[in-house]
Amino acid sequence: MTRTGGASHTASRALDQAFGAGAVAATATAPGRVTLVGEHVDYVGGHVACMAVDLALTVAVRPSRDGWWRAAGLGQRVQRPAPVMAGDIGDRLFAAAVAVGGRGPAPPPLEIAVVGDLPASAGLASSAAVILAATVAMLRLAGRRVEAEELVAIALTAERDVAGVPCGDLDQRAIVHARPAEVLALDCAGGARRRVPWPWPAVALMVAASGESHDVGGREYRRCRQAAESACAALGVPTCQEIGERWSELEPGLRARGRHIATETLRADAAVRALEAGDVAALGRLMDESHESLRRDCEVSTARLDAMVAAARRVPGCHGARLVGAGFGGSVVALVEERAAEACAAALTAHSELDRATCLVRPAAGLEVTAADVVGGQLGGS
């Protein structure tokens, strides 16, 4: 990211602002995820088409004089005597803490700062985002250097198992693998990758937050993923790839979430296949049925989402819609001309809580090309 500079600067700043002058800090810049198609299959094995955006975290670290954890940002500013999870804005920078000593070195105690324009809650992934570049600012303040794949693991043990958000790895492994002015296009069964050039210059993506703030970690994201986890077993497949047509098979209870689940990996194909021919229309629909699949079978939408969702596709230049991230609230993204963006904005905003809701995003690169003196990959490669 060109701003990469001057975030980091900020985010010193802040850090100076809300603890007092101290060391040197080290920063890292974390990009957003947006997902096209694949939402609420990637904890079953399913297949996610997503890119990485061009909002953004940074999080500068630096050590503490006097051995006590601080974290400043959104608002907040805690303490603490040991990196332990408190419901507040220390949980995710200190469970990065806690994940980077399981594989290597502890680091000291810490003091932290996060800015930028990223919006919490809004289903852009800000938790994997804030995870990954307060991670990397660890790992860069150690002088350390991990593999690419070492980072997705560590941050997944952040938030997962140290923070306790039941997420599968999709944020993680987008936010780290993309590159610009592609998507990137992911099996969360076996962990391959491959990425499809963005094949329009003129057409872009509106992320409209709706003001309606979810959290992943919640009961309800809890009970969606049971219930998938649960249709598979059910059917006796290791991943929603195997469903199929057999979704028919399952007790009322759970047929329209193993409905879902397998539609919704069979569509993000598709999506691939719509990047790779050029053909706009055909993402745009792909998107608005994983909207109603989202709605109707899995039961994560809002009214306010709905009627966001809607408002975009009346738009002339809108392609498609729908939401983006677990849901429950957050965000809807369009697929939408350049020439059509300010009425689709007008028209998304109209529906929000919010005066100031929609941001015009693209394709961007992950940590694995912004943070290559730490994170290791093969830059050429898939």
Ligand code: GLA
Contents of the next structure:
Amino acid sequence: MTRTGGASHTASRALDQAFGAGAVAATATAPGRVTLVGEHVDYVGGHVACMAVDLALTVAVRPSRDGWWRAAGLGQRVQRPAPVMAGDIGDRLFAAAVAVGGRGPAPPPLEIAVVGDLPASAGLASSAAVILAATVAMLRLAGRRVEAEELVAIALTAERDVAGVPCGDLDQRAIVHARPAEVLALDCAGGARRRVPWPWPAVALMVAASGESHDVGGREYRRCRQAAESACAALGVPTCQEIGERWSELEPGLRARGRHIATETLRADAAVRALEAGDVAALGRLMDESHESLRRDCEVSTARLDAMVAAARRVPGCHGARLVGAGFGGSVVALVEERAAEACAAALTAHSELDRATCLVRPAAGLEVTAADVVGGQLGGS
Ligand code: GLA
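Instead of the form predicted alone shown above, give the structure for the form predicted together with the named molecule, please.
Full assembly next; the chain just shown is listed first.
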């Protein structure tokens, strides 16, 4: 059985275990994402180099027999008479149903279960992944097909307008458009994207959870986004791509944020060039610089993340390391020679709150590939 087949079975079984036997469920699996370089710039139209990874969440959905909405996962089991937000596991799942209903026939009341190995609140886009997996499963249940851009739009509506999280669009686009063995270069201003092959067979990315949980809906993320938007507004530029050196003109309270978004979008471009040139040392340096900017100018790192990053960098064969995702906890990603993976894992784990903190990941397929029965667009196209 394939991994996805196995996960579908596990999700359907979880549904039966939580709520008793019922109708045959529709299932869908969505991967997590890792940002290589380009953090905290998507919401101000920056450039991002990112990928989907082979850690994933699988959702099973089926109509409920009595009109109640139910959800199970992460050790929680909840139910309510309507798909409203209540601060629990049901929120993102029911938000997906509301957003699906906003662009077509409304799904009936549903029972939903989530399983998988993509950790929650770890900076790896589990929130976008669970919404996208639920959305695709609901579309499958209804026999509907959507274009890739519409799927991204539904997931963004669910997250921003229904769940109320002020995120950018990087996670959703990575999870939908990614391809195996390729890095996705996103322009978050105009929506353009291109792909760059992963050039090093013996170099991988190691993800290490700090054990400090982060919440993208939290106040810090919102503040970060507001500061970045204020910096662009103060300079009269539509996106961070037009700032260049002009961050130095900003008033002291906005200057550091302005410098982060101006330099991070340029670093994402440089990361793409490093991938194209096969220059692993350059990519590692850019990841290091990205972390430094996120720590000093964006102020989204923590002492634990800094310690993990420093420990990884000391390992011979580790080319660079940085926090990944929104920050305020979450995970670190390190660019590492496979032969150094064990040493790197030990160094990272020594500073994590967790005993089993690390995982080696590779660029994986997004939903355009894995859910081609539901998601339109040309396979192999841009
Ligand atoms: C979270 C958000 C994204 C992006 C990153 C930081 O993952 O969902 O939109 O802002 O943080 O790069």
